[in-house]
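In structure tokens, the next block holds one chain alone, the form predicted alone.
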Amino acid sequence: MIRVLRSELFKFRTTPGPWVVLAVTLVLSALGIVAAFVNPGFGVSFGAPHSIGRLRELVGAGYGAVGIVGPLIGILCVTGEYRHKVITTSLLVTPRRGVLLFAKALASGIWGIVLCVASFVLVAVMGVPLLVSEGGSVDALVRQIPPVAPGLIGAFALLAVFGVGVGALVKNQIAAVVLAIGLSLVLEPVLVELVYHFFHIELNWLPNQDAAALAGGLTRGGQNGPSVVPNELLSWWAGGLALVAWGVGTALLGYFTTFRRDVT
């Protein structure tokens, strides 16, 4: 399993998927960091966060990305293997596809880490500055690292857990990657406001809002404008549990249904 492991995350190390999607992390990342400095009101104004909540948009400044970046690093670990046609050599090294997949999925998760990680130091680098130059607190930032950090970093991970569910579902490089993105920025966004609208039934169980209940409450810039859902989202350790029945549910899923088929 350790040899399997160790060969998963060499190909995260030699090709350039994970980097791009890596730079991408830190793009967002980066925008999240700004957005945080941005005071909403009559007149738009960029200023120093001083409450819990934007001290915290702040920390995790990477959470904009984790709903896009953190699947679309497990599709490209499955999905890649049969893009390059290199799939039979890993089934013919690996011929148990569960250890294969299991393999996959750890690595995945470990990549989702480095992301998340990443990220924090982007924010180090660029938003401690930032802050200290519009004369905010150093100490109020860092007491908002504990609600956040541990819970984004296993968003990012159990994201990456189900984008592995995902890419095994569906094998066309392409096709899981439009539907990965779709979920997270379009589909998940309408269903929740058309159930709401239509039943008064809240959807805070579905991938985003888990990761945000996971991750102190985080939730995407801007997302909550227009909406006319209350977005109570779940406690941490419920939207925890919720992410890793998504992540380990998609992986079993795509394993029993394609991942064990017959490659030709």
Given for the second form:
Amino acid sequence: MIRVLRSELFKFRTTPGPWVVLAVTLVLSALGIVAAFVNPGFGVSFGAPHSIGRLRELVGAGYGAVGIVGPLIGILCVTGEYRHKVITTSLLVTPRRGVLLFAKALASGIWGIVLCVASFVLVAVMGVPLLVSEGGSVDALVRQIPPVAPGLIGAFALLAVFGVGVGALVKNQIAAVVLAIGLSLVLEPVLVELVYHFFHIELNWLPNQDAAALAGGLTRGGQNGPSVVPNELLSWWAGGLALVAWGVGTALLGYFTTFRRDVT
Amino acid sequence: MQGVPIEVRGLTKRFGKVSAVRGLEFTAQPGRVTGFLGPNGAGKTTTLRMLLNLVSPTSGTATIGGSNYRDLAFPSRNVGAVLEATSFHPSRRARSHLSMIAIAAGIDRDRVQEVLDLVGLSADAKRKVGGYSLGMRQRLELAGAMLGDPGVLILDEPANGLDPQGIAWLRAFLRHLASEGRTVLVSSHLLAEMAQTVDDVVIVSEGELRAEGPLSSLAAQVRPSMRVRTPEPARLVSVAKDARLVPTEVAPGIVVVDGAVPEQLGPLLASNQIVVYEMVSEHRGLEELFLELTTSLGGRS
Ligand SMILES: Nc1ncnc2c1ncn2[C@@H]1O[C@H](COP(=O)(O)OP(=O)(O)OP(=O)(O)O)[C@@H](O)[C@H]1O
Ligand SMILES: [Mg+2]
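Please could you give me the other form, the form predicted in complex with the partner chain, since above is the form predicted alone?
In what comes next, the whole complex appears, and the chain from above leads the way.
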């Protein structure tokens, strides 16, 4: 198992896809950092964040990326192999498909954490100097790391696992990307709104709502905080569990329907 | 590295309405090169993929040393496979492709350089596989199969894309592997390509077994035949007929004598003082037998 996991991580390193995803994470995180300095209100102004909510936004600048790059990394891990038929080689070395899929989920989760850590590093090298130059308090920022970091790391890791599940279910790369990212970023908020509007039911257990709940310290950061998700979120642990369930559920479904199929 | 037998018993595979393999039975023994022969669509690739647990059989079993591939403790250290569809990520370097296998299989990373040397790819090891030629990909696939120094080799049309030197090298290599006691199962749709390499043959067509056994016993079924170039064809024909052979003048001055072996025809022509410019055994027979065995019985084309 350890060997297979190490090989999966090695595969990430030796193809460009995951590095592109890392670059996307950094670009989106940079935008997140800048956004944390832009104060809305009467006329947009640029200045250091002071409220707890705005400081948390700065720490969690990578939050804007997680919904895209999290699933993407997991999807690449599975569908990239089908696309280039590397899956044949992988299955020859690891014929037990459950083991291979599990290793892929773990490796993607780890790469998800790497992406999250990269966003933190960018905050340190880009956000902190900006904060200092705008007269903000680094101490105040550091105090907001504990409420934000664990949840955000969890969201990156678990959305990546969710991506593996979707990839195992829909091995076509484009279809999987459309399903996991298109649907969850575009359709999910619409669905949530509509269902609430008509039935007064909170669909707060969908993947991105779960990620928002898990990164709850960020998304519920005081009254000045952004309303990233307008609805009532689950508690952070319930959101985390629901996200785990999405990952495990899609992976199991994918395993029994698609991933065990003949490779010809 | 000692090989173990490959055993296929009652193996059947249906893809929807297509019966790709039907009740196939054969054994490939250690220490021998077994040619797995049949025309396009005969079910060779499907059978080899079932052996490797990539395709699940509809019924029957395909085992290696008595176990299913997936139950082997270290599959890539016991079995090396070269499959038809080359399966590399185009952006990955050849060396990384092999390292990725070595890591997952628990094979020492030093082996990567050894197998690169073995297949003659060392100079191109740092290149991305996307830029490789067909023959280079085939060599890389072979390198991957040899990483674990396996006792059993399963190769699906490994000669595809190789240049004549490459093919000659491959033949010698397969013979060498078998001489070390390994089991070598190699598919092809050309008997002629394999005749100098294999010990045993398994001939399939339309998913069914048509013949199995040592190549020598197959060759024995073939009526021998000699081709002779002579300035006196008419005399040769009559002498051959008197010896109960079946001579035919196929071109001016060229006579094909069916049923003749060199040990018989040579002395016969000498004792009748017939001038011979050239005399060769014909291999047409083996190829014809192969065609006969693999042509559709139902007359479908
Ligand atoms: N995934 C699949 N779905 C449907 N039919 C398939 C599939 N794979 C193979 N077949 C069919 O099974 C039959 C056997 O194919 P197979 O690839 O095993 O033949 P082969 O002997 O390897 O031929 P070739 O010499 O051309 O490589 C063919 O009729 C083929 O169309
Ligand atoms: Mg084939």
